[in-house]
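Presented as structure tokens, the chain that follows is alone, the form predicted on its own.
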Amino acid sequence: MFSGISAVSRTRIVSWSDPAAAAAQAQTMSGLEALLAMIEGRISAPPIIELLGIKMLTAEPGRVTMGLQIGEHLYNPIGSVHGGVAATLLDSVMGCAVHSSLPIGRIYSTLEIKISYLRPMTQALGMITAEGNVISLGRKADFAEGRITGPDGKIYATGSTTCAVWDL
């Protein structure tokens, strides 16, 4: 420990649903209606989006909103939202843009994803949302953007996926 500096615990509990079984529940239904189940609460979120506190908003045909508190759990050692944060909430988001256009039977993958940081975030931001809209449908491989915005309407991150898609 550093001279002149009060170390301070914190405790945050996180508990989780059983993943398996929500991707079993899941794929008796095409990708919007299993997204829109999660965001009712008939189907648990997966276990990163309770560990990270990600709140899962909006699902529509192509496009996927969710939303972050940001609190100092998420920082890295310089005292900012750590990146993998950010690129975790954007892999997310256009990777859900994408399940929210697949019937019943097809899934996804993350492929690559390519990530952006504009600026800073802290916790004086509050609650940030993310948004994913998918690009390009293809037969093999779908495309995808995203953005996280402040709550003061700025950009803070953009990213962009590639996503290979399958029948099940």
Contents of the next structure:
Number of protein chains: 4
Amino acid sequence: MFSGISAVSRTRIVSWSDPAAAAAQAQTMSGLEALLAMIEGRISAPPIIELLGIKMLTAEPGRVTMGLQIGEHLYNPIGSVHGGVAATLLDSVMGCAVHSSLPIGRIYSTLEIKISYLRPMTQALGMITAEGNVISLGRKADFAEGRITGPDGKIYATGSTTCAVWDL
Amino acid sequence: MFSGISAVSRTRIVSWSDPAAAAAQAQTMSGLEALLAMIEGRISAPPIIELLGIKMLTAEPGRVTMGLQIGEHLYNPIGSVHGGVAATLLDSVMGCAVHSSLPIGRIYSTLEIKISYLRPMTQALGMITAEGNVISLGRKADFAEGRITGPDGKIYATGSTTCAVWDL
Amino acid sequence: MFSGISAVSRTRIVSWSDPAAAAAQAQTMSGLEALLAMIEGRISAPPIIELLGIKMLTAEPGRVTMGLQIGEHLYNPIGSVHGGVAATLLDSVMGCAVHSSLPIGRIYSTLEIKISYLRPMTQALGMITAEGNVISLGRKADFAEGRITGPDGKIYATGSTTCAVWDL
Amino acid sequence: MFSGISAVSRTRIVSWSDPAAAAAQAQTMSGLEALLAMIEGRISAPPIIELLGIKMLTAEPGRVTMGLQIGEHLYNPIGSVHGGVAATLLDSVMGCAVHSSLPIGRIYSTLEIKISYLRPMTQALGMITAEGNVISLGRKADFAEGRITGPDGKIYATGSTTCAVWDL
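Since the one above is the form predicted on its own, can you give the form predicted together with another copy of the chain too?
The complete assembly is shown below, putting the previous chain first.
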């Protein structure tokens, strides 16, 4: 149905594993253990991550990094990467930074995110890197921040989040 | 490990048209004309929209609606729809609400979004609807708000955005 | 250079009652009862409200309104009302809208606010009105929105907030 | 009318100079020069700053710090410092950080702020310090972040802002 280089590059085939199985596995681990298991491929990455092409890179307590190769599949109708991509990437690193701080049996849920778009992102950028850092851990809420950096060292987007946390 | 129907449902094949061509077409129209052309299929939808499965529904001056069938491909690692999905959907309806207010030759760029997650979204929800509304049009910045509603009439997420606007 | 009435108008004398006493009184009431007691003067308004000149106007379940006469004492260094004033007013109506929804023994604490500045506010505006509305009540978090309207019917600022809620 | 130590501490008398005069003076200077003139007392601080008791401490290109002695006049009705105080302080340091980056003739206006409340603030805290830092300077918008730190070294609140910038 599609032929030629151009057409081939405009189809994306994405496969994923049962996210419920991965979620069940993760619940038997601390947040950090679950994230390391995903990085090492012992737990499958969630579908949305496969869909966009996000790669989990590193996880340590309170800090997570991920990478994303900018492709045309991420474009908006006005000629650059859709704002939802930076939001998804930053929500991921910020939420996982919170997750990386939680022991077994402690749960989080994102209450809100704010994303600031400092510079437009295009395919010319290549690979971008996002890092999420916990700012404060509380009894009812954790706070984290994130930023996306290009291979040029410039910051392309920043984010902040509030997550509810509680014990199962 | 996976076979049959279940495995088939865990692959997603997405195709799209050249987004630069669509962007060039859109620049010859007012924002509202470009959005109506997308809804009617005369301009192809942007890749990210196809990737998630977002459907553009309606556009009028200052107001845009879109729909999304919740599927497993949108899941996060903790058993519900990833926060980036609501962010992408709300960024789309809010940005397009601003776009729908702009004459030919006037351009917008999203400076920031905030997304609030009121309730978790799962596949049981089926189809969600998002609407974006312009709150204020200015010389240098436009402001819009958005919300995602389920078939149960409940609000699942809300958003607000600031867009820079200028004449080419 | 300044003399007489003009100079007098550049001093503001503010008095308030013990906020701990008011807080203790309020804890014996539902949120709505406490707010109505403040509006009717049976509980003293908090100091910050007196400091800026905010007037509590109405309270009903999930909705609160307040007024503020714009004065020079609220000005920033660039010739208009300081952004902190709209933030304080919106934080007040949004937090009180959440408070108005809580029974005795249920407590709230503001996790975050976002404030959008749609138009500059100056003394020429006279009296502004703010309303706060609850958008969603949850087990762990409540969400509210607010807006400031001028006597001209235009919206000058909008806000959104996330509040943690719990039982004592 | 008021007597005794307690009563005396519950009245606050605030005076300020014509903010229009200060604004006019500031327009003949770069942002950094205007901020340094305020710190050194050559331009009068804006009324809202006097009202709350904020002290401007330092200004350098892209970075501003201010201090605030927590007093009862800043309290909310639920026994701690009102969220509007942190918002005003963070809006001030973030806006001034942007201002400190602007040459003569270049103007800014705050489009939005987000404030996160990490920990409650009470009088026991004493003096808090806020710093604002520019994250990105653009042609149409500048972005800055801020945080409030206590004498214990803990972060009590964080903020982010988007400011429109343009040439007169």
